[in-house]
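In the block that follows, a single chain appears as structure tokens, in the form predicted on its own.
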Amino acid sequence: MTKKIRNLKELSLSNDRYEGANLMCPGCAHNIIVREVLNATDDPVVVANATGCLEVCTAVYPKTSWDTSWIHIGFENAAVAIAAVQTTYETLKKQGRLPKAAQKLADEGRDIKFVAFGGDGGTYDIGFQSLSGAFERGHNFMYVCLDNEVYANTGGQRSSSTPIGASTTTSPAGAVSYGEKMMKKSIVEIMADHGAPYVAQVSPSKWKDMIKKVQKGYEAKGPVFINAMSACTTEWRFASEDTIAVSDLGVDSCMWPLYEIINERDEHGIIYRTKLNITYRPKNKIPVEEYLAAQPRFKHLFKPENRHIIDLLQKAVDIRWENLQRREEAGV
């Protein structure tokens, strides 16, 4: 059974496993997402953290923002690191060799939860090989991608998550370029195609939706992937107080649709049903350009010579939204 969603007061009174004191940029959505992911369960949690903004800003020796077991690992292998820890735990549990405190929790039905956090650079690109392998092997853990659509920690370079038209340090807009040339990679569908039991896309601006999906992820058996929109004040270039407003524009324009994909297996591990559910439908779907206009990384697209990229993005978003609705209606 899915646990009851905590209200805002209950969340605010939770014992934080992620402390607010860190060096993240003011308004960074990473802080919101990580805190809610860890507070969505009362069970103990072990975290693996890929190199990136989150790791760099929360573990400046000798201080730490983490009040839980935490491992820093490279850009490329957060998934395999947490998978190894999870496998070790299961092996010790079967052998009856768990430490007393861990065994007591297991006896109470409170198994440790295993979570990895990585940015889009360490997920879509550098870490994809180990992520794919860990999902193919079926390890029981949750991977959360903090997707700010750029290598924000290392100079603002484009990643395969960067939307077409965005200006980055390696795809700069200028007299001969409108910025990023490629469409954003469809990471949610890619991870669902690994046969994962649960895959979802979330936004911190819809916190109830996010916590509900995270709780489903904790309860699933097998690898879980959560793609979280993490609006970046530094590289998206909006005011630090506008994080949630910009996130809402992404959701309401369907640039960042909220949905989940569930793969159900039989006793032999064969997938017999795949179900896509749209978990939020904008009452008034806004034009993509309203979302783009809130972020100076797209300001050059409003020049007459680049307006066709906005039209292209709108077309791509509309097609994807129609396809998601079609899949939901068809039950696949």
Partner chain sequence: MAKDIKDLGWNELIPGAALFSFSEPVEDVTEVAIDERPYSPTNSHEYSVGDWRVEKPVFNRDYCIDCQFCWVFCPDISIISRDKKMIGVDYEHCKGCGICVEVCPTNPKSLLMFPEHLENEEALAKWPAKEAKK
Second form
Amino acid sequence: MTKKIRNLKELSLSNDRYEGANLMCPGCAHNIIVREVLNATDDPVVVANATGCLEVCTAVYPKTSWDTSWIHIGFENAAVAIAAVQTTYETLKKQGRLPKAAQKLADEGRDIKFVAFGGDGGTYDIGFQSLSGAFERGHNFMYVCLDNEVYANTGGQRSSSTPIGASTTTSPAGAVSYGEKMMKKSIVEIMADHGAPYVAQVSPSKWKDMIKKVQKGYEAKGPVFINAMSACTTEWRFASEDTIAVSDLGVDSCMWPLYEIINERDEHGIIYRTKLNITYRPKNKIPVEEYLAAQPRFKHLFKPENRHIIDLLQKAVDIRWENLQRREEAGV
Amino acid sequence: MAKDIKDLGWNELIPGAALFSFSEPVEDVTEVAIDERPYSPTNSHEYSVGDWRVEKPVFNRDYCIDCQFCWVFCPDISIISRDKKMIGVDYEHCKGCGICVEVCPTNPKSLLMFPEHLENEEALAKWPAKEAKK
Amino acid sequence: MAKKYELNEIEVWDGNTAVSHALRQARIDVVAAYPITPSTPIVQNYSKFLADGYIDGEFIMVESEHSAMSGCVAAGAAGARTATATSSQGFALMVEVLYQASGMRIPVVLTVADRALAAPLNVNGDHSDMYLGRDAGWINLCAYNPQEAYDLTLMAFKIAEDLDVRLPAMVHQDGFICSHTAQNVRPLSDAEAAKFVGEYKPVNSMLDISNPVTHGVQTEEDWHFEHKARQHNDLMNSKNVIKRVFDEFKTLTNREYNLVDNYKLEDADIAIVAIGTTVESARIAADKLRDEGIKAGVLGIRVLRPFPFEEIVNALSNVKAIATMDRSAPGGTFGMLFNEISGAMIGSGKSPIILNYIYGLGGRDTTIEQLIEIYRQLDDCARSNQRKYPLQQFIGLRGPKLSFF
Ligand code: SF4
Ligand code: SF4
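Show the other one: the form predicted in complex with its partner chain, since we just had the form predicted on its own.
Now the complete complex, all chains and molecules, led by this one.
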């Protein structure tokens, strides 16, 4: 059942199902994302969590920060975990064996929503096989990647989401290195190419765009992938109060474009149309440099010998932004 | 009185280390406001992280327009908002990140950071005047 | 509603077919599985049962064994009866999640057609996979033939799901020698089997949304030890439930199971201790020696975990020389059975001569003659009351004799 959220005041009527006194860093965007995802619906939600910051900070015995049922098994299996929980729901519902409260809400048309959270390490890297498998099989769930472009929980190592030029603990900048050497993996397109009905990139700073996409995700039948920018005060090394400002710089520079990909299928599952919509167009597309300058993980790029990486990044961002617009126009 | 959880021996633990959010069933948690829930002692809501702060956000009702930016962007569910109205800060759960202050759009701001030890009344007395448009 | 499968009083089934029928009859809610030789037919048969309308639950054909076990753990936490099957490399890939299943106390049933571990790659039966998982906190039941594989699979659900146990359980059978060898099997009817296994009773189900539950927490140095102690305690005590379920099964079928399977041990001077199909071969060898007047016996491990310490000591208390047979490369020490049996005997003040034989790796046949030769060595030791042979010997191996200590 889609919750009516026309404005922020209406959203603020939500009763959070995620609790304070968790152990996340002050200013952590993960928390903002989790709140927006959960508050976008009033249907019951059940969560699976990959190992990572969110998991280790919200379920350290004897405390839980979850007012929804929640499961963590390992680093690489959040997708199959939520898929199996959802499959259990389907079969118990069919067999008339759901627990009472769940049955009652299901009768009111408020079926449980199944959500998995994983960091970029658990999503782009170690959990990718499980994620790909679950998407191919078409389970009905929403996978939310909390993308902070680094293994933050283990002390800031590079992942395949780390952008070129970022200094991490395993791709440190140094006398002869500008930091990370590889371009970020294009996870959104990869997941869309699984044929998922709905795939989107969001930033928690653009709450309205994000809530709308999450709601579309809840409504979609089949696996949904949401890639959420999660500005990390600890590893990106900006001050904790700047989480929203840094996120906005990401969006406004188009380093983190906001868009969605919709695969429309006929009743046989054949995709007859793929649509890409850019959902936020910066009024004034700022130079990537401004986004980089706000984060000390890129500080070394401003040295003369590394400047070419800033140019490279700008070029990559421009080409991608153009391609997105072209795809949008062409309706593919 | 029930034993404090930290005094439990191995034989008293729930197999599998499962934790429960509530101490009694809550049929539809989205209908129950956060301060009215039967939290179990193992819910982090029952704990405080107030001592993480060096500075705290202080709320000034006089300028607030109830836009709810602070509510939506607070990572730690520490902006207390009821019926679309901003009420104040939950100092048990606020970690002092300062996001709420940054996103507050009023002039002067309706939330400002002050040293943790300063009384809120004193902070309110020191509230800056409206800033001239730059 | 699932269709009833008409079964004959006696079916000719190999171990895999027997297990797949047991899984079908257990009315599992969610099976998540991935095929691997030699357990593949279990997964295939199950798929066919599903396709033909014999199954109400769901089958998730996942993309790896790691996901298979993860899916079972999550489904179990959500309130489903779950099971899967695997072997060898697949088992190895599951290992991480085996520990999570037991630590989270999810009563998954895993049927294993035991097979060697690479490298070198080998598809045939030995116990390397079983040994790899033996400390994972699971109940381990061992079948020696298709009938036992069937029986123990049904019983595994009842044991694992018992509210005093709530631990996952494995049922082992030897890859190919048992899994692919057809024998007579007397199945229960679908109704009898369902009644025996019983309705699944969910514990701390994630789908009970009025009682949100957090599964899979982190515990550090202030809690981890207590939780692992609780888990170990409950695994040790599961012995009582295992015995009770064995008894109930006997009442129903007249087929008797015990924690250890004793063969002519009452008066034995020498004994072979083994797991799997070799137990049956050893019984034949023992009989041959008995024809010569040598008092030979066999102890088959039926329940590897929890380890039946007392039962083993009782059964072997008057035996003078014991061969512990390990079908897994020992990797730099003695075989597991040597260590465990020695520990059990010494721990209870007994000091028989105990030898360790490594045999049958990668599906190498072990002949009755080889087993007779082992008994002859034991007999030699028993008569002279002297250990006259190396503590560890490899048998059935080409090249110079390999032995240690
Ligand atoms: S300082 Fe941070 S944690 Fe505290 S109320 Fe403001 S946004 Fe929330
Ligand atoms: S952001 Fe400022 S104006 Fe808006 S509700 Fe919060 S305190 Fe009031």
